[in-house]
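Below sits a lone chain in structure tokens, taken as the form predicted on its own.
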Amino acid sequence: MTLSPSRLMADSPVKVNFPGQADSAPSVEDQKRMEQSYNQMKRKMSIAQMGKAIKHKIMVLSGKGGVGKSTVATGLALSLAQEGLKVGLLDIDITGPNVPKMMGLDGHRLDVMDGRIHPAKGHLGVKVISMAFLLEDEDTPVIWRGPIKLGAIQQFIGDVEWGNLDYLIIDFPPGTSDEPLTVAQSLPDISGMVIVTTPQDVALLDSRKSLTFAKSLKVDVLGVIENMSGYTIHGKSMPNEDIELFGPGGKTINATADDSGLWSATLDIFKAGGGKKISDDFNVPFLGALPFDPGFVRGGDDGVHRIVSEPEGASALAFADVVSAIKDQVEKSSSSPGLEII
């Protein structure tokens, strides 16, 4: 009969030689070891067959933070959803993570089962992990060194039970660190990268560090989004009246109404044409603007997003779009190799 690693650590008789321990049980440390070699072992074999079960998984990453990185993910997940695809939000923000609030799943706990995690259900059914759902306290710091964070984010990939899934989209903290290279190089077969930034220069000169990053990482870039691209205006006025408006920086704005007399304007709050510069710059796709919404503010803080509130508004019809471009590139790119698995 052969003898299984999980059987070897099950039955207390088996005997393991060490040198200078001839005939004696393995000492507490060994014992260790041996577990945590086979805990990652089996870790390694469950984070191979979730890749089988995951058609895309998509990263999605910011320079910066205050782009509204996480409102972007959250977007695209439930944008996704809403065509009938079955999605999975993956919040790896291990000292912020705000996805769970925008998901309607404030105070929720994981349940574990067979020593298995079992996501949260959000809106349109889309499964959510994050590091929000072990917090005891939302007011809890959490206070880890990169190795902690490195186990935990491998425990969420690896020890979730994901099911079958046409995309996972993963939320990372600003920056590029330790968590989208431990992402990178745990996770197979990732369909690419997602850069979310805002018109201003402060903005794209970070974005430009995460487009770098993903070229070092050996991971596709799908394309930028440019997020806050626009605030929209609308009044009434005369039929066909002609309207100036003065916009930030004393831009003048020029709009027309209709013949019911009804006009919108756009207002460039954050500058425009950002995002698709450093897509031209790069040499990567433009995946398109999302308008600045106030929508989001509130809906964030009523964990009800935007898209789910109003599915047909203008901020869920870009969104679509959105999520068609990068449908279309996920489509001409191949699965990236990545970096060797760990």
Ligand SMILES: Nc1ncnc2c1ncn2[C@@H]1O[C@H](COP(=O)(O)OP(=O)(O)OP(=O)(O)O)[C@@H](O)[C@H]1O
Given for the second form:
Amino acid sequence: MTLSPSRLMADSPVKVNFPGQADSAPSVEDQKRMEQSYNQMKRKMSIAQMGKAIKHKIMVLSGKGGVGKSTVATGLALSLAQEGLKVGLLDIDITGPNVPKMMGLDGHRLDVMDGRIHPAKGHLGVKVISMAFLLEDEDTPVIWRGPIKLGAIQQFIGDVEWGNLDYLIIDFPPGTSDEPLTVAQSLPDISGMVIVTTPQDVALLDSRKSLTFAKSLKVDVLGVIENMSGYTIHGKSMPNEDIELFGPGGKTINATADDSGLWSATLDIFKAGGGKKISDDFNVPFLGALPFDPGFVRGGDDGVHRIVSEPEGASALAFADVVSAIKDQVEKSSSSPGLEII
Amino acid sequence: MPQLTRLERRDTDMVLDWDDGTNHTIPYDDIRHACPCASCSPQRNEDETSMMLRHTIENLPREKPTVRTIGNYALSFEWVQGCSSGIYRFERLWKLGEKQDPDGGKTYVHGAW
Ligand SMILES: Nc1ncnc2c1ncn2[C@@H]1O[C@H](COP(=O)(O)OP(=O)(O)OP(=O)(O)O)[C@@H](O)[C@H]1O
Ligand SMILES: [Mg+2]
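Switch from the form predicted on its own to the form predicted in complex with the named molecule and give that structure.
Now the complete complex, all chains and molecules, led by this one.
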């Protein structure tokens, strides 16, 4: 079934009969209004319910577009699923939702049954809901006006049958738009947000903006992830030979081959250490760096994320490290601050 | 800022104990009036609407709220009647206890992030 936003709105889960209709039948508008507020109340209740069924909810944000937010969000979900946890992935980017592609769910449509939305099952059993499931055609992004878009987000939050989850990862469009605010205000107990950045100065500048934004959202910042950090190349030469490479920016990189002549060196495509610096500046944790890996681009294209195709590869290992740093932060922030309430 | 160690709910106010030895007593009406949610906040921007908000709150039936911790940084207060949406950062509670303007004199502008 293909759904347009208006169709989704009209597909309200409950039909209500109001008492006393016989003598003083409410006008059509009144009835509509009552029905709407009834639905809103139902949604509020199901959101509260969801707050309990989903243990940890993590928002993935970036200041700038194209830094790899969706790749990272998908990677985090897969990496957590690899550990045997129950994971959901919510893709709220309406203008360029690319999560379905990476999850092998290209062309999937929204599954609505009895007024509830059922997530799709992606790689490793990750439950996925994407704004793309609403689009008639992925290549023509819809321009929804603000209220419709935000209404759809609220519906996405309230009407999805996630079941019990250990983690829900939420991917956003880039920048400091309305979407994170809507989610932060509608979803109770958000564990926190992670900020994805690349090491370039511009991206870092934008990350500063998003950290300031994070503060205004009143959601904890779990930390900063540096994506596309370094690119590691491997080579073969004479055993124990010293290798000299001319890296980006005229920097010389040295490596030494091992006994069998194998060597590797990491090139910093962009400036190194930017993520660490910004997390120091803002006094938030640094969650780790993810390497530049052309396999991510391929994976995005052929529908198999790097973590699935190479679960033991360097990128998957880097993701596992970031995930363990996130878990530490989540545990820290959910441990009660030793407050006695009487 | 000191850490909140104990919160005692009384009939019309609550007592907050902080780990530096400070104690605050905050009336529930003050807590409610300082609700940081997007619907209550703008009402405090103008004296007139702020007073109306205050008036509405004072006319609500007396009740003890359910208090929940939000992460390690805030509390929420759930009331049977009236607004329960606000997430109160500990800083906010401290300011209220110290009788400082919890909004820091800033007006609330929706969407100005
Ligand atoms: N670590 C990486 N190494 C190499 N390529 C990467 C890496 N991370 C992401 N990419 C590639 O960069 C491009 C942008 O990534 P992605 O779509 O995840 O970014 P985004 O921040 O979600 O973008 P948008 O702002 O449009 O939502 C994609 O082609 C992706 O494959
Ligand atoms: Mg994206």
